[in-house]
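First, one chain by itself in structure tokens, the form predicted alone.
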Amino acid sequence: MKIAVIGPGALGCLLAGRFFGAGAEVCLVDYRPERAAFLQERGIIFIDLDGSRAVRRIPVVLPEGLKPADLSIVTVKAGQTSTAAQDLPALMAGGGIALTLQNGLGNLEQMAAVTGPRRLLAGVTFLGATQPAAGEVIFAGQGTTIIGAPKGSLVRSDELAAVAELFRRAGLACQIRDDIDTVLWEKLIVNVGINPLTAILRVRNGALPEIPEAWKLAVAAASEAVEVARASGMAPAIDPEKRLKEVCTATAANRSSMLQDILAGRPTEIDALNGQVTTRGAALGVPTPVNSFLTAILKALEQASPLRVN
């Protein structure tokens, strides 16, 4: 199986590391060139979770060069699916699958807009990586990796099996799901409530539920997902605060994905979060405050960031 993985952030050079150190033919596909040729001549450097440390020269291809893979892994933030669902059409010339491992909603309808909805898979990763400078991933924790066919795609059985068996000879715990379209939903429902809150607060995950004022907020954050949807369809068998409780405490040394950009400066995902929740809810006449409150705060601390004082 040909693996091309979109995007050399955190959890796109972990993929690509783990596939590569099992033998698989993978290549990272970027679009800067500096930043490719970087990657390509000094190797990934791959620190596995027993803190061992290795380089994986790993291929990196800029879109002009791209050819047919079997499996396409897109991995790039939400705001860069449109650019990055551009490069698919090579990617899956020959018939190949493309899969979204990505925050939020809407990456799978940018996606399929290109492509069409046949050949997508999507899924949800709880796996951690963090990625301390450009090319270099740290192996942060073991989670589980769910993926399915969403409505529309006609991906058969035996080949998401084998998408599935991919990640488990790379070590990488891997479900399939009949239900997909619900469990992004599911990790929707406890993102818009823990990475908002964590970015404004700038705290990690474990001390959000000691700090009551905003722990409201993120529960309410998550009940109006909840609701919304149930309003789209979806049957999300969580209880919104147990579920965020249990996510704070099993990662409560991590740092949200949202908290590390607004501290680096670059824009958040709010767009596909809890942008998506008030964004639906309107549609469906779902009142969502905290979800509209919570966006509009992210997008206010997205712009100050160069006009901080120090």
The other form holds:
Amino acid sequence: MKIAVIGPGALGCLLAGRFFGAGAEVCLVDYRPERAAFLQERGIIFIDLDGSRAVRRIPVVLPEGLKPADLSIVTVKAGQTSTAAQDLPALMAGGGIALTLQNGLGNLEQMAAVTGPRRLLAGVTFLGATQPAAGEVIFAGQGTTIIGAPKGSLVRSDELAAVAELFRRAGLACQIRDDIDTVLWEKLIVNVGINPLTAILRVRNGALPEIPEAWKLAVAAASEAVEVARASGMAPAIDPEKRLKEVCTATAANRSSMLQDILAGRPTEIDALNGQVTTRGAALGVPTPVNSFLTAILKALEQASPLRVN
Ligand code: PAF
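Having seen the form predicted alone, can you show the form predicted together with pantoate (PAF)?
Everything in the complex follows now, all chains and molecules, and the chain you saw is the first one.
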């Protein structure tokens, strides 16, 4: 199976590094020529769970050099999905599949706007990955990846099984679910509670339940998301507080992806997370005051980034 991983961020490098290590034919797709040349020349530095360090010489391809792949995995930040989606027609030209493993809602719709929905898969991942510098990835924690065929997809069950097998051969737990649209919401419910508060307070995930006022806000944001999910016709099978606690415990040492973005001065995924709850809630008549407030505060933090005093 020929695999293209779009986006050399933490998750992209983690997946490409693991697939490559398991002998798969994989390339990374980058849109920045200088970075692509640097990564191609130097290789991806991969620090595994046991602390071992390896340089993986994974081919890095620019959009103009793309060849058809059997599986394209979109791992870019949600704000870059529409740009990454422009790569998909060339990658899927041989009938290949594209899988999004990004945080938030709206990614699938942006991909489908370019490719149509038939050859798309969606998924969520609880893998922990951090990126100390470009092309370096620390595998920070095992976690399951859940994939499935969303509404409108015609990807066959044997094709889905082959994708899950690719992950398992690379030592990454992977489950298939036939209600992946609900699974996307269930992950969003977790992210809207953990990500903005860990980013605002600059704490690791494990600290959040220990801060009573922050914890109340996290649970309130997640509970609003459950209401919006229900009003959207989903049936999320989770108790928001219990689920948040489980994820904070399982990923206690992690800096959430939003905290990593804030610390690096990058734009965050707030629009695809709490922003989606607010927009969809407004359209459905479900109040989302906590998500609106957290969205506004995160945008203010992004705007303040260049002005901050130490
Ligand atoms: O975005 C993240 O950081 C992750 O999805 C999660 C599960 C909150 C763990 O840090």
